[in-house]
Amino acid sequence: MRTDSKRWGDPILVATVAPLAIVMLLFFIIPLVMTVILSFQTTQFYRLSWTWDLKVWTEVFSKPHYWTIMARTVAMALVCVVVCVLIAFPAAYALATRLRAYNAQIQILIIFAFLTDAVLKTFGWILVLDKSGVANWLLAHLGLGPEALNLLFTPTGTMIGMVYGLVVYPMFTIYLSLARIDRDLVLAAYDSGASRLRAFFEVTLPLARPGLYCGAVLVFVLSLGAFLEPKVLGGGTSPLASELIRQSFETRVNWPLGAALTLVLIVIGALSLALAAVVLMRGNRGRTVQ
């Protein structure tokens, strides 16, 4: 890979960088800054008053109700990460090693499913998980008990929806890591007497670690904002942070509160990103001796 060093006077550099940079600055960075500013304002009679105040933040930190919901959100996100990785790793491994011939076809099948309308797919899950839905009918006919399984409007329903929506991300990142592994390294391990299992744990797995961590963090961060699944499949029985944020905007018309709660989630996500980055860097440093 060749890279050209360019100075800021270069028109080609300006043409490729500036438009994107300006869009992201105007509509992503400034909005973030605005969110921070808004969280220090207050409302009076449902109208924003521009006075600097810590009122909203003290409310956020003092109400246990908020903390229960935040903790539940993080717990759901962690479970989602574990389930997604447990599914995604073997699938990505199979794609990278056993199913190379069908890779293109499988990828199209997955991409199509990933890109179709999320609301419609969630509605599809209602029809599957409902008491008189597909899942219960199947279970009854497989002889797994006639007792109707109530999955809709439970945290399990939410979790199925979240895993469904997010499992593609770790699958993709892990696949990319695995596909880049030099096959000779694994063969060398065999030559020096390692069993398949040992070669997997000592060669393949460590080399797949970047993809594994990236995928896990992506799932974690993205599941913090899950809204459709807890609302539609969970039936709002155990609300997550998204519901709290939506309520503070729509029902309570309290923008500063909404902004503060949004920032709490962003900070949790950012910390987990930073943690993953540190772990990855440390792993790399350990391996440079090779």
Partner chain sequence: MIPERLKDRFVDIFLVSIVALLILFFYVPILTLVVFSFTSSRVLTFPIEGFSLEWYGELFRKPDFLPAVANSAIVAMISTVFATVLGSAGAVAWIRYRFRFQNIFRAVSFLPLLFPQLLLGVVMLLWFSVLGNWLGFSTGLATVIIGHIVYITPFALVIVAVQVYGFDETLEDAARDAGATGWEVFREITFPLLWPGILSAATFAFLLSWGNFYVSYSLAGTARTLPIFVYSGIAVGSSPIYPALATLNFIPALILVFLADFLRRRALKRQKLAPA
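We call the rigid core whatever largest set of C-alpha positions still superposes within 1.5 Å between the two forms. Remember, predicted model here, so these are calculated numbers, not experimental data. Numbering follows the first chain given and starts at 1. What changes on going to the form predicted alone:
- The chain behaves as two rigid parts between the two forms; the smaller one is rotated by 14° relative to the larger (C-alpha superposition).
Show the form predicted alone, please, the one above being the form predicted together with the partner chain.
What follows is just the one chain, with no partners and no other molecules.
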């Protein structure tokens, strides 16, 4: 059987790859290189001084305050991933198996909520979580007393806003994986004597892993850059990395420090994803050997 080997000099291959390469160069590589260069500069009297110096990096690695916020950001992102997956998987499973008759209508409602402005959605949660908001009003009518919830301007309020804004990502990726599963495989498991629970854990869940992992990665990466929720719903009481970077650029007018903190956040996110990938690969390899 004859196979055509592709070479980088092939005009068709170059024409196919060129648009994506240009976009990556203009909107990722060049900004990233400029950020790296900026992190080695200094500021004097709120003005950028183009002198190569390690002063900013020395400050970043010598102040525990920055690393406390980075650790809090990663912890919040991990919790957000777990909560989003726990909410998204049953919803996606119901969409793919139990609610097929209303599939289109439910997807339109989810997409409508997804496309609603993030600022509007975030400020809308204030009406729910405020002491005199909807949540406490419902709890008071359930006999739990007035102001039973005090979630506004707390990390829990921040997490509620993050989950609400990001849960749609794993919901759709998991749904796509579940919708592509051949129903005959599940029926074959039932015919072999497997219970519904065993068929789910040994057939459905393994085949849905690609969508599960994809959704988890999307939520984790977007959670690292969460900005509105910590500021509006968290009240700035427990700032995350995005707020720290914003203050460095805008309030302190220290662009090199903001650039350095941005790079630290990118590296932490990349290392976290790499570590998760290694753990998952070892787990899959172990199951394959068994």
